[in-house]
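One chain comes next, on its own, written out as structure tokens in the form predicted on its own.
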Amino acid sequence: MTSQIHDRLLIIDFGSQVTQLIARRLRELNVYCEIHPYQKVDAVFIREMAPKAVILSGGPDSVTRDGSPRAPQELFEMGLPILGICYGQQVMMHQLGGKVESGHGTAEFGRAYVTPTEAKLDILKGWFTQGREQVWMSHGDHVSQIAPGFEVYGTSPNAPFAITADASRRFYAVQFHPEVHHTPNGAKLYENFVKLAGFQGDWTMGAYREEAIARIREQVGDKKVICGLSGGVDSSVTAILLHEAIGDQLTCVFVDHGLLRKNESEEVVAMFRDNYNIQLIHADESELFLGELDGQSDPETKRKIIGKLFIDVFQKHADTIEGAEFLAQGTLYPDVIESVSFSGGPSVTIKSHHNVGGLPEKMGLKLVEPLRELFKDEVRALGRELGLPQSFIGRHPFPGPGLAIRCPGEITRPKLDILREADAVYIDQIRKHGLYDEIWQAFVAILPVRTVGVMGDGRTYDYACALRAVTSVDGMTADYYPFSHEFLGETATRIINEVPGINRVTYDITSKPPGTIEWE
């Protein structure tokens, strides 16, 4: 938990896939909130956290099942404003004396429309201006009887209690999900809720910057810190925030594994050395990495080789920094949430991830994680606050293994050179058409096949490549970007004309799921 400086809102998580979206909506309103799984939350926890309001999330379970998740009963006696969403509504009704039933043909999944009753409610200010509101439903159970003290303020065809409230106790409950994009006016409902709860909207990046600097100085004292720098947004913001806090006590280690994009190594080193005067070890280890990857084609093997080498190289260079006691990492709030997940159960490993997670224990270092309370968009906002160039703040995510996972099959230097050039043309096209900021991530993958082509009067036998561009909120799910045929045709022509070694261009229109964003 963060310090008590800010007003706080507690989100009790019952396992919804979109709970993080609730937090994002609140953070956009400058409201500090934390997500905690219901198993961790009891009356003592709530009193110690001292939130000004509580939101009960959705979830996949049924309150009609014995042993299903509940909120602490004491919560309803604490005088706090409470908003229940979907399963959270059903929990409120069940625990406060109403009834919830399963089935009976009242399930709703997808778009629905809620119409108001004649009663007025403060949390609905700005709603129903057109007579009804589009919302997103996702429920199998339904409230069949509201709890004593509650009234109905909105109904839908399959949810007669779509919006209910006990206004005197500031208890509000909705059957739909106001946090998702498909409830267009949902943000207004959250805005009204936090206003009536008395939030001041004091969660700003300017304030966070000052508090984070103070915490870093208190934690580190006069000791030294090393920071693994990748050039991505998270590590860049971490490094610059640390440098502002502790100056020359920080040393960054930038490992160039030979799998970066065109000119990336030079750009990262120049930004940090020229603009911030940060002590930086530029470790060019491309020969080592590419040598170990030679002849390897299995994606998991490649990832594991890169991960192990990265730790070995980082260890080697970190050992040259005398007196270092801390390792800085760009851990974000979604990582923290997932580490104490709702289910706590096992999940399938889709692919291993490159990180330095094994380093602190191995090296005997203590962790500094100044971004662990932030979402990705907040990290970018903090980067702007710290004066990072927009070219770095707005960069698309780039994976730790770099171009290795955009080169299916064996990795060779010639293929990497072709890939760098094709990727540079593609990104240039996206920028020229003003599309870069609309896209979560875009890149080229070079395919492990060669195809016959014709250029001029001659036959070619060169590589095919795939263009990839996706839209996403957090990278957990994604959809392909709907480029125009004109854009795709123009881009394919440029790549084939300007990049020797490629004679065929395709566009990947797979969503996630079933695919992943990267190819390996």
Ligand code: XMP
Contents of the next structure:
Amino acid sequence: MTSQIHDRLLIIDFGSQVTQLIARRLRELNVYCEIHPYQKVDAVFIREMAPKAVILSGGPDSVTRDGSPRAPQELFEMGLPILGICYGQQVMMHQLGGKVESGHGTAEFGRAYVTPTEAKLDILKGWFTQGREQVWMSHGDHVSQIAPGFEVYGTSPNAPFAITADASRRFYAVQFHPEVHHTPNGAKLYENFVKLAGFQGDWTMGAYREEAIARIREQVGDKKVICGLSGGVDSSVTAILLHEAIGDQLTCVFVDHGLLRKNESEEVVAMFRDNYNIQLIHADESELFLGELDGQSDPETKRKIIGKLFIDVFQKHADTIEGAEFLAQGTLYPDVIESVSFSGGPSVTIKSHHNVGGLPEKMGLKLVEPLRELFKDEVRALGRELGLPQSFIGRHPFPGPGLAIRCPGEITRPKLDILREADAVYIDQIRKHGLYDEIWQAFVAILPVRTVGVMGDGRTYDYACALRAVTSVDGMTADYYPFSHEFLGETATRIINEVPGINRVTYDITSKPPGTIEWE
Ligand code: XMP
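Return the form predicted together with xanthosine-5'-monophosphate of this protein as a structure block, the form predicted on its own having already been given.
To see the whole picture, the full complex is given below, headed by that same chain.
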């Protein structure tokens, strides 16, 4: 859904791995932008969206190949400022009368240094103050002749046309990727570009909140909405935003499957009942879930049982809310971006994300997804704007199947109780040492093995557990967190002393890949 109030920037995606980072950089500048795959963008689309500027992303193809992606030719006649990046630069040169070559010696990957030419360029304000600039290159082809009207403003040893522009038409084209971390001054380039394009930087959370509330009211009218609540940031922010928009027309359903962490269920329920006065069905279904999981040890079987029961239970409770026509979900922007796929199959893959998969169709419900334009950190900012306590907003992610996937092998109540206690001590340690916000996710897994130990004068024969802590940006890849030996030693001692049932503590130092974050 295109924002009708804010200035808009269109990013035409040619399939780069880092296109989303362009959007991140722009959002940091309070600029509203949307990513759309090149196949979908024609002149009509652009006129309807009415962007104030356009960015052409990088991509893996070669403009020298017949049938490779192009921008609509009319784009270059619309008088809009355009920034082409990597493949986007090559598309611009190719379509505007320059030359691009591929083949031996044209590729360049990794760090490079760009030096300025004599000419000055508006989007390079704040660049080259120390002489040269570090940039990140990742291209197979290179521009061998720039298009008429363009000039060169920066060169690198392997890219004589690293920065080019036709300033009179506000066309800019760079060979490197200013959006990545390894181009340290890249954000400045985007800042200069959006300034000269006339963006006001009016994409703020305060404004977004008002806009989202108005849109929810318009969509829902006087109908009722149900919202599945997990206690995670996305569903919490969704619920609070909806409550602000439609008050008592909203009912939340919180399914407690008996696989939550220590005190979690009480905390979630208290937060919503006490602070927001939201109508909440607290469905304690732990008997059901743990009963069905009894004796099951295969990870996929466990996941399937939980997924199916969750839908059944949610539906059972939702059926008690008469007249509900909408289901609210905390779907985020990265889940809905249509990414360009070059890996076979249909050329456009639409990543869709259904927290309660299958339900809307089955129950004949329409979806309300008020966060679908936001990135995760923007959801957190919106949560702050809505007054959610920081302790809630900054929480580590917690998986839907809960402790089930941190309890390899059979799940039993005693094991879950031990796990909950150990996890609470571990997280307490992390908080006490001021490390919680540095870590993407931390938890304990209880292992399906008992080991021999000695405590006081006695022999023990108790469970071993593994501590897990990782750093990550998006959960797709992860590194183990490098705790000090002192921290690990102190934590192991505390867990063994304070948690009956555990007599051995290990630390998991597997990265992802090859491991996964969770144990199952
Ligand atoms: P893995 O274990 O695949 O986890 O490396 C990556 C991230 O996803 C979370 N995760 C889940 N979240 N439902 C969820 O809502 C699930 O079934 C699920 N499985 C894993 C995991 O906690 C980590 O943050």
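Positions refer to the first chain, counted from 1. Note that the rigid core is defined as the largest set of C-alphas that superpose within 1.5 Å between two forms. All values reported here derive from a predicted model rather than from experimental measurement.
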* Tell me, please, whether between these two forms the C-alpha of residue 443 is shifted by 2 Å or more, with the rigid core used for superposition. => yes
* Taking the rigid core as the reference frame, is the Cα of residue 193 displaced by 2 Å or more between these two forms? -> no
* Using the core for the fit, does the CA position of residue 67 change by 2 Å or more between these two forms? -> no
* Report, in Å with one decimal, the C-alpha displacement of residue 508 between these two forms after core superposition. => 3.8
* **residue 454: CA movement between these two forms [superposed on rigid core, Å]** => 5.3
